[in-house]
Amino acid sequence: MDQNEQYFKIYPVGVIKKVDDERDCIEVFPPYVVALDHLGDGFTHIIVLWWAHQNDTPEARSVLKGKPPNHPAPVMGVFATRSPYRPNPILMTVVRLLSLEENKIYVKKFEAFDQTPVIDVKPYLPNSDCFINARVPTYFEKISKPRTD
């Protein structure tokens, strides 16, 4: 181990449960339920940080370059992509918050698998999380249109 390397402990705060074709549920574990206080007060979207546990292998963690499938982007470093294959398989999704019921956050269906560990939930704040003048390379422009969900 290099002397500059550090290790961190990350504890899942919940797990993704697939509900139906339209919704997923983030089931928050009992010790963290109090952290949901006021999340249901009118936020329309949340940021979900999750662990790509099905890609957490030494081989997947060693992938440092790749090309998005079915996309005109060039081969690039994984820090320039949203690939689940990366040194730490932490993924982020902004998703519509549908409802909050006790320890369950119902959200619009997204790309995580059933039983995926959730490592954090944050409110989406348009005034600080959205940048009007943000730009992407031309090969990403077609998939970078603003979403309305």
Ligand SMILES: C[S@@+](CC[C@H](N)C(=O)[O-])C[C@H]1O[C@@H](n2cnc3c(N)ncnc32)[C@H](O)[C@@H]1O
Given for the second form:
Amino acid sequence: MDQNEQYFKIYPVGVIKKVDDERDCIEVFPPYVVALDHLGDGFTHIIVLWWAHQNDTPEARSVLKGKPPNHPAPVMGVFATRSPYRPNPILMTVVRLLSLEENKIYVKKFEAFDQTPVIDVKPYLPNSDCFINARVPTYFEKISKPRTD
Ligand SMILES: C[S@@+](CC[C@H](N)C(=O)[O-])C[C@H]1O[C@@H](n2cnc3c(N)ncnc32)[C@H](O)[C@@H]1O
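Can I have the other form now, the form predicted together with this ligand, not the form predicted alone?
All chains and molecules follow, beginning with the one already shown.
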């Protein structure tokens, strides 16, 4: 099969629910609750992969270049950016895990809209995900300070 004809199924495992000014909740769907076992053992952060469902249109999925907002970056290929407009609207955020209550993962409020489909959750592992020698182009330097939350 030609690679361009391949496609894959993605099943949402949960959904983002806005809670208040501080917190969001990832409500995990019943068939996947067992997959949360031991997530509450002491991980401080998780990686949330989410589907930018409002951009799941042929137009948004055909965007391949853009200029990152709010700083002096050039027009860039979307694979060099964190644009929400991309061929597959898969976005990811590393977020502080606050608590886990049955099928509800409470996290620090982040940028996904209410009702955004969640497609995966993984623990953030510093030895795999944190590079202390990571660098970015000079035009990104102002926004590249490591987070402390
Ligand atoms: C700049 S993108 C970056 C996302 C993620 N941190 C990443 O790097 O993949 C985040 C933006 O996506 C937009 N957004 C949030 N939820 C969305 C959704 N369900 N569908 C489409 N766009 C969404 C919001 O405007 C938000 O500021």
